[in-house]
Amino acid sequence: MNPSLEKQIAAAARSVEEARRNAYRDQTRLGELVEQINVLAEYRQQEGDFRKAESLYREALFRIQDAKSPDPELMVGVYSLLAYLYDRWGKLPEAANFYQKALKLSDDLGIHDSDKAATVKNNLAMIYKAMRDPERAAHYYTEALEEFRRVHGEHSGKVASVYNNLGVLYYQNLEVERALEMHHRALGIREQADGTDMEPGDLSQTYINLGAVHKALGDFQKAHECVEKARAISSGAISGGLPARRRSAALILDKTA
């Protein structure tokens, strides 16, 4: 194991132990335990030990369910984290199952965090796309797009990400004209973004995707221009340090043109 990662895991494990003790004495601090568990689980995934990460998230679920007053939002978050884990692990049916559980629990309990719901729907669409179910994938991408637009407006990095994902889906389904429209919409947003609302390399990826679409349409000159623009754009720095202390899965961006 990488010595640096080993030290990070050891430090994260100590933080989890302390958070366990605090949550045992005071159940209102259960959210802190979930955050620390997520940090350690992220490191476990970095070392390739998905089983240990799964065990940590299962512990988080048990702790939440065993509380006197279970926090439904925490439970929805852990369902999403488990789904995200299974996706990265390659266990797609399990990932879809937990994303569906997160959505159902949110609906049943009236949790109306549209941003989180939209993220789950985007990621669920990605799973169905990978499982060769384009109709379900398009359905959830469309719902995610509508919710992100309602919360953030049209000119949002998250809206651009879903346009991108729809473009990739349409391209793979040989709906090339529709793919072109989606990637142009993503491009229009990303060209005006200030950089704080996008992942590094998103604009470059948009040009790569457009290049693939123009090539499929037989416009090799435009395809070449897009590829050259992608090469000219800095992909940005690779982020490092601690994993994000989040309680739900991150928005997944489809990088495949």
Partner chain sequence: MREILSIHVGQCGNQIADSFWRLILKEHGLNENGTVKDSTVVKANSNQEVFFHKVREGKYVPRAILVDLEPGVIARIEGGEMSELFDEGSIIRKLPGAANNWARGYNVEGERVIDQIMNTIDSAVEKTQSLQGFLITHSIGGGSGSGLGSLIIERLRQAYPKKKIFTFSVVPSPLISDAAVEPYNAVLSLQKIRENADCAVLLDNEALFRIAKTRFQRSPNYMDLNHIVALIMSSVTASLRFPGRLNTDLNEYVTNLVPFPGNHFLTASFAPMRTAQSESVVRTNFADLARETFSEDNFTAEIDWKSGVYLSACALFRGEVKAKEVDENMAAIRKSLNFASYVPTGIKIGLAETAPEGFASSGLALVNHTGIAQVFERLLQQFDIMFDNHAYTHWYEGAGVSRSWMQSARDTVAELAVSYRDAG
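Whichever C-alpha set is largest while still superposing within 1.5 Å between the two forms counts as the rigid core. All figures in this text were calculated on a predicted structure; none of them were measured in a lab. Numbering follows the first chain given and starts at 1. What changes on going to the form predicted in complex with its partner chain:
- Once the rigid core is overlaid between these two forms, H214 does not reach a Cα shift of 2 Å, moving by less than that.
- Shown in the overlay between these two forms, fitted on the rigid core, is a CA shift at R58 of 2 Å or greater.
- Once the cores line up, the CA of C226 ends up less than 2 angstroms apart between these two forms.
Right, the form predicted on its own is done; let's see the coordinates for the form predicted in complex with its partner chain.
Nothing else is written out below except the one chain.
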């Protein structure tokens, strides 16, 4: 194991122990415990030990629930952390379940942080897509889209990301015309964008996705043009013009908003 990670884990573990003692004496300091647990759990995931990370988050969850007056915002936070963990771990049904819980709780409590809620919805949709449930995936993408639009306006990078994701979903579902439309919308935003809320590979990714759609429609000429454009962006850019390697490996992939 990486020695610096080992040291970080040891230090984080000590902080968690300290926070545990403090939280036992004084329940108002539960928030600190959750913070420290999150730090340690992050390291655990870097180490590849998902089980221990899970155990940590679940401890946080039950400690919050056991408090005399559970802090709902803290709970929503831990739900989404757990969901994200399961997502990375490949345990999709559990991930979906905890994203749902997070959404429901924040709805019930009227916690209105729409950006966060929209991100959760986008992630949830990605999980349903992976679970081959395109209807629910489309439903949550659409909701995420609406919320991002309301918060950031039509021309934000996040809206473009959701369009892109929807495009990928339709493509997988063999609804090629709708996929084309979504990718065009994403392209429209990404071509205008100044690059502030967008990753460097996003534009060329859109061209590649678009190329795939054209190819599926049988229009090889256009497909070729799109790929050429993507290549031009990649070679023209000083750095990072290429789609991120993780995504380019599968050629057509969606993106966490």
